[in-house]
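One chain follows as structure tokens, the form predicted on its own.
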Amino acid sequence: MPGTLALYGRYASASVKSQLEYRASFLMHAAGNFLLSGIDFCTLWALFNRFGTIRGWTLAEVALLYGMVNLSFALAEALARGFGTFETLVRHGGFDRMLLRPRSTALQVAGQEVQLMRVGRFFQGGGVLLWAAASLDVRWTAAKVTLTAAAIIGGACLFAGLFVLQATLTFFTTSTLEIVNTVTYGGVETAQYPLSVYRPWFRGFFTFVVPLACVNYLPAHALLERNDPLGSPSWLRWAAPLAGVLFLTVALRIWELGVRHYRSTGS
């Protein structure tokens, strides 16, 4: 394990290097992202202005949600796009080239692109998180910050699955299917509002097909130190994020699957 984790690390110097050879460059894609992300927030903003709550939530209550997805895809996008880029390895021969290189496959997907302006939805996410638990009446004790950092790596872990699977739909198709960003973009749209709002089937999705819920909604809850109007228990809610974990872990087993029935490009 430190050994591959130490090839993931060389693998990322690399492509940070190579990012950075033009720095204005760099300083303008992540000054995009970060003022794309903040019109997201500034759209919360408006809506609450002029409504005030959302069955119940505060915008303080929906910063919270906000924040820590965004922080989560962030992570997922800026560690593990190499699998959104995936499509061109297949179409070119270059995953050819890892399968007689004797590292995992998907070490070194992930590693081939690592997308250092993603910094700038993290700065923002990050900064609207802050500014919740600022404004939040909530007693932030060890357990509740060790529970926020454990909701947004989960989040990281099932957004970083999403794309695993995307790419693992190319072995199949040799084009990555932009169906599958409905669920990756549209799901950090869908997690900055309370999972309550919206309808049984589109809940019952978001829980217990891509857990979305479980490293969002539910841990806000804890949080926030609220009932859920869904039942869901107490200690799901602390336990929630490991479905991320899990989800994965089920991706990346799902990728061997793909990679065993991989048959090269023919070209």
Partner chain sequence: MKPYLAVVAARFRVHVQYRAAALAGAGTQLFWGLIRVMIFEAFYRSSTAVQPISMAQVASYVWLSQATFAMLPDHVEAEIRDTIRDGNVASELLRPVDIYWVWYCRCLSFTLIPTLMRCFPILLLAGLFFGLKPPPSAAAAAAAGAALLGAMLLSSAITALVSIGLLWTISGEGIARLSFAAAYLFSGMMLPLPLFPDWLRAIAVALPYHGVIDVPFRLYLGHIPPSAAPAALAAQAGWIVALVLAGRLLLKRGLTRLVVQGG
Second form
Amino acid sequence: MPGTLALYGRYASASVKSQLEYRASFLMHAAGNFLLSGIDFCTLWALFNRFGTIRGWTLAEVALLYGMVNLSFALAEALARGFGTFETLVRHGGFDRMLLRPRSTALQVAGQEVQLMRVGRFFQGGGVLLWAAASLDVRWTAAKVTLTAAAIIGGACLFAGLFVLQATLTFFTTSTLEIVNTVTYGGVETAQYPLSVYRPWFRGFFTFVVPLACVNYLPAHALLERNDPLGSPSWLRWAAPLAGVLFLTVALRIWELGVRHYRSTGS
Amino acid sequence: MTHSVWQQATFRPPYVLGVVWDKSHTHGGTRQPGLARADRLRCRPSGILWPMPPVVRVERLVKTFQIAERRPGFGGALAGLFRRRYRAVRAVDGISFDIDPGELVGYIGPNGAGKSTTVKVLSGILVPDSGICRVLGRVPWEERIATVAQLGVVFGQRTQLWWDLPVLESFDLLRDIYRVPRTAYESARDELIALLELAPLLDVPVRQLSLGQRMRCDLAASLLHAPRLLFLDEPTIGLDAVSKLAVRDFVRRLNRERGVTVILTTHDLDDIEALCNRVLVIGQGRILCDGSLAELRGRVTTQRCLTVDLEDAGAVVDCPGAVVVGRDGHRVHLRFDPVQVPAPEMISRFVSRHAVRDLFVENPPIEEIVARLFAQESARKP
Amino acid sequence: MKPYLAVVAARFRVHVQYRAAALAGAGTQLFWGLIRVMIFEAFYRSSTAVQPISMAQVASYVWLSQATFAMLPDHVEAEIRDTIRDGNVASELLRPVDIYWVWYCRCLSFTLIPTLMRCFPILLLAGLFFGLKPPPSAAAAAAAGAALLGAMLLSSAITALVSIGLLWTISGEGIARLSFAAAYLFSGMMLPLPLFPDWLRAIAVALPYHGVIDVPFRLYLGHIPPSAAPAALAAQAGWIVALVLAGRLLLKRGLTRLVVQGG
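Next, give the form predicted in complex with its partner chain, keeping in mind that what was shown is the form predicted on its own.
Time for the whole complex; same chain goes first.
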């Protein structure tokens, strides 16, 4: 395992060095990434400016959700982007090359591209989170800081799991990839607001199928010491981020099945 | 010369033995024509002569692909989202062969004949439908990681180096991927750099290399972990003449001096001629011929192509022993049989009769040889 | 006219091959529309204050903008980008056609065809199940139709201008990115313009982007009354003319620069 992590680090630094070969282009992408996610928050601010609250949540409280999910997503996009662009990799034979190397395929695919330009969203999300933490009337205990970090990491695992599932789908079909993409990006949008604003079937989907609520909405309740109108027990709010890790684990198992399928069909 | 990383002792396979041994009784396979090779002798009950197991053993290997059929029209595309119709295609249809340590085997055949499928099975990428396959004593698809750790693969058309990184950094990264100990890595790397004259290229990003330079770097990259078996897929494709010679020379030395077993797929018959003691020809998923290049030629055709640029475009060409097969202005294409008229004699015969600007002799292209082999095969079967 | 129509026709043939992708794209837009409508509903239920646009109107606005998402000028035209990147602009000059209009037609087809292929299933499903209402009057429908046509031309003029900007490599990239971000915010794609704070709306109205989404769909809703339609359409047309002229000028300068520098 330490060897694996070290190798991932080597892959990551190779990818980052490659991107820095095109410095101007990298800066532009990072700035564009910052700008676009900034516009997201601008919209959110404008809505609160007009309506005041959403279902009893203030701007600062929603900003906490927003900051956490955007940090998660920026991490996942930066670290597991190789899965997101997997279709191209397969089409150009790059995946066969990975099978020719004596390392796990998941590690190689993930390390293949570490997108540094995602620092744009990362800093934007981090800024919003810090602003929310400062303006909220919350006692930031060590436990709460840990939970925040756990929720962000759990969220990153969840989104990475979605990228892995999307890549796995490439082994079976090329025409339905967009569905997972929709869930991924739609999930980011969804999690920027409290889950209680959505309709029940939608809440169910993002709790039990793709457990986005577990890395965002539920821990936020523990952080804010709010009562959940959906009635989640308090222990669950502290344990929920583990669901993200579990999701990634399951996704990686399905990935292994996909690789096996690929190796028997060669499609 | 340091050779700490070249684990295996250098040796030459004993091709000199002139006995053909039929191994059909041990494997139940069809008897294949070929050189008197050590593996045939190994089948003797005594087993004393050559105790080394083969590097590659393939028996009755079959691989079928399901090809999705597209239905026309919008409705078809929509239906295709949910349910597809498939057609089975046999890419590899019961092939068998052994490759011994230290062999340099050419694996040739037209596009779509099953070459790359075989290579993918041997390297653990693909799982076959049936048949036996051992690579370095392992079943490659069951022990992919252990198998590929001892394998080097070079694709002529795709680099395995990192496009935007300096060559040396790609090498370092490969060391980590293959877990090569530092001292072994450094001596292998420095040796390859010296052999392939890579020193001036090490700090250049791969995207800025010429094709020939890149191929040399790719060769080095595939050998850093001292593999015992090397697959070369079209290693000279698109290279200029000088680079081609450099690549061939390196591969030859690698095989002769290090005893690395090499399997080479190519469309360039000159590669085969320059390098291989044995040729496997595959067509439509089956092995059509397994033997030396001379044997292959002998089975199919002994003809050579003579191409001449005449001084006088209008001259009537008449040269006994050669047949004109094409003409394009000054250029004339002829065929002759070197068994009847050796090439040097044919050339002097031609030059004595016609004023010539330039002339060269070539082998018929692989496609033609394979096509003839096919014609023979299908003529033999009812 | 013929070479320009041929550009559009060629693109149409290419895109028709990607029907499945278009269908999937429509699915994506439906999903996003649902999320956005639910969020707006929650906001409207959280406040008793009277808003400048009703929830029902916002729902229609959201569905219309999701259906015409492909119309948003948030991209450079791929073929133009590749031509510039590979240094093949000179070969474009060899053709006996007005290069600006060829590029404009490419931008137009790049916008028009995906929009046409995606909008109908979204409009149908949103109309049947998700609260998209028909326009209140025939006049509103007619005004919206005219404005949509204008929106298409306007969006293409913006895309053409931004793509031409790529002739100035680095600064062109940067300006393109700024323009994409502005297109999202100021067109009304993310948030209907009536819900903006006044000062931000003032900026949006001063920029051309609101002519792509906000103008046609507020005409559709009757939120801009049909009586005000001529003025709105005239402003849109003004922007189209201005941006086309700016594009032609920029292209001329860019090509001169290219010839002088021997790019």
